[in-house]
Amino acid sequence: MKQIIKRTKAYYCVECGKCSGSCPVARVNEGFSPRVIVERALSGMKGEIEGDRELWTCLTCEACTTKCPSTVKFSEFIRGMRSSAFNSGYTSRCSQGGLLHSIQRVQSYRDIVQNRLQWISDDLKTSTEGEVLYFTGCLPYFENLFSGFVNPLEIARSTVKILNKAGISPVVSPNERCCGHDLLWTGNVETFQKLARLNIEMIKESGASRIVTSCPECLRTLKLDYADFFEGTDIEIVHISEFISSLIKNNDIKLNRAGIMTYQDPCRLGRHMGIYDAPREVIKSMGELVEMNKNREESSCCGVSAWATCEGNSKLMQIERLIEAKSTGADMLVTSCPKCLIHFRCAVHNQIPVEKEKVDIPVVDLTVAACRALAGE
């Protein structure tokens, strides 16, 4: 735990309380503060720390870093702690009773063979070597899990749909695994390790340079993650906004009119990454954007975080968030990330505890309106 408090320097907290006067879990759950983990962990608490279930309610969404006057890391904070607890035998309660982390578990094997490939369809042009690869995520997956709902693979056909345009034919890798953000993040660093060997393995032997992902948990992963833990991976990896945004700029693509749109910034897009000019300039080429009052930096989180924090208060700021966005007058709600779609999507599925017409707004991936706007198509 000391080396943990070192590396985040988690020992500069000045107990000011910004982190918690900041935190979107604190607002709807008293009994959360980033502050009072941190004070444990510097009291020497790591039993109490470990066994405690506000450890897995962080949405390590870094809403708390933007404000900390310290800089602490808390994020990594706590992703360090759970690290510690999941080797000390703790876990969080997974929503889908654990299903996604199974999943992604078993693609840790070497030996299993995956039928991931069946969305691509006779009208999208991919390889299986080239510069470009586009990194799917956990998409083919989320698609047989809530299909009820929500189509994730309109993302990933867009995506090559858009490529296509460009005149690229993307590596759809069969041997491609999950990124291990969802283990990583839940403590499982093991199998995360081991999911991070096979996709570098299968990035290097597709000769690929550039890698476009459509998840900002992919991104994240993929270009900081993986470096921490493993050397020559110098490739470049791009979310694809900032691909869509470039070829706009480049006039290689034009992008027709799609109404008014609000933009929920994914916090990994955002403030893990610092991305927020690529997504709103594609939304300008094809619309009017009007923001919510909470963006950028200051954007609310979707309520879910790894599969490991949903709940009644992930519902209740979800709901919120649609309030807000509804409240804009916007026609839709433009997210950049899949779980962000799933996640608003989900809080509406069912019985809400607020008046339809509160919340009553279309909720589109980025990529997906991207696609759906482009000139001639």
Given for the second form:
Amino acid sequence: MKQIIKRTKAYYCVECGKCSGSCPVARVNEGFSPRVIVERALSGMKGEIEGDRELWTCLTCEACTTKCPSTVKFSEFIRGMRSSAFNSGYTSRCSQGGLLHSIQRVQSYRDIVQNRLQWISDDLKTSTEGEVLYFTGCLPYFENLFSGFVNPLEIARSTVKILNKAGISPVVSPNERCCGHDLLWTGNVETFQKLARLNIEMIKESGASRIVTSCPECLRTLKLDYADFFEGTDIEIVHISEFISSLIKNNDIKLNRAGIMTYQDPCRLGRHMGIYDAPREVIKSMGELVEMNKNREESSCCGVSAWATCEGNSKLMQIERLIEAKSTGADMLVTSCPKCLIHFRCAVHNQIPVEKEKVDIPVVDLTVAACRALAGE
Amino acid sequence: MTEFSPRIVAFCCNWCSYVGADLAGTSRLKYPDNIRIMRVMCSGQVFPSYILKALELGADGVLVAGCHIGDCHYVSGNKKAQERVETLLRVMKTLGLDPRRVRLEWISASEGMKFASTVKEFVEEIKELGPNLLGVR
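Okay, that one was the form predicted on its own. Can I see the form predicted together with its partner chain too?
Below: every chain and molecule of the assembly, starting with the one above.
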């Protein structure tokens, strides 16, 4: 624990409480306080933190990290403590009964042969080797599980369509594995490393020098957490929103007007990676952007991360955010993370304590919206 | 080399299938001992994650057994079980796991015979499929 404190500069904490003040979880959950967790760690209460169920409640959305005057990296601190708790035998409280983590762990077996490319229809051009690789992430599994209320593979199809439009036939590999983001953030570092090695192998085999992803979590993981594994190989990793905005800037594609939109900053894309402008430029090129009160660094999280701890409080956060989105008067809420999409749609799909009219704003993925607005289609 | 002896986890509902298994026993019906029965209150409570976790931990097959449709002690728990298993089978196909490793059966309290024959059949099928590759790291 001392190492974790040192690495994340937790010893700089001055107990100002800005973290708890800005924390989206603390707003709805009285029992959760980032400040108290850090204080406990500083007074050496390792066992108490590891056994505390609130350890798994943190969304690692970094709302606190951007506010902290002492630059404590709180989400990394939580990640470290979770891995320490995992090694002591504690596990996260998973949503879906842990099914998604199971799926991700199974993918770490070298010998499995996945059928993850069923979504590629005849009108999409993909290849087995090339410059650009499209990292689909968990979208095929999301389709298996959540097709009742969202259409995750439409994101994958839209991405390939846009890449095709730019004259790129991306590599899409059947040997791709989960990036390991969720396991890493719930303490299972060993399996994360296995997944990382398998993915790096796949990427090297494909000969790609550029990876496009439509998921901010994959982006973060590949760019930051895989850095040690890439060992000097020079591979550029971009999020699809950056890619589309550069296409628009170069006049390679033109988007039709598609109405008034408001934008949800996914925590991984915004606060973790600092990408705020690219998706906004894409939205502005196809419609009017109205911001919610909380935007950019201030943006609220969609309520669940890494498939850990989906509970009543998560729903409250989602409903609050949806009400905020609806009150902007926008025609749709655009996000660029498949998980934000799933979580918001799930909240509306299930029984909620407010009237449906207050939250029934369509939630659309940025890539899907851009693909629909492609001129000349 | 000794013959492959599969390990099968069976989730049996408290009201029908577990009693069916009991009947098979009290009627002295023979069936292979490859099966480990777990009693659950309803087949509807068997989350997809339970089944996948069993496979992940090395089970060669998983049997989910509940009351016949329309006979569920909790009215419609078995319909839930059906939906859940179907969801899991979709996931298994994408993961490249053989969907034949998971079986959903309706076995009532009076069907001791059916329980014994289902287990026999399932064990034979799993023997043909061979060991679950997730079990051997």
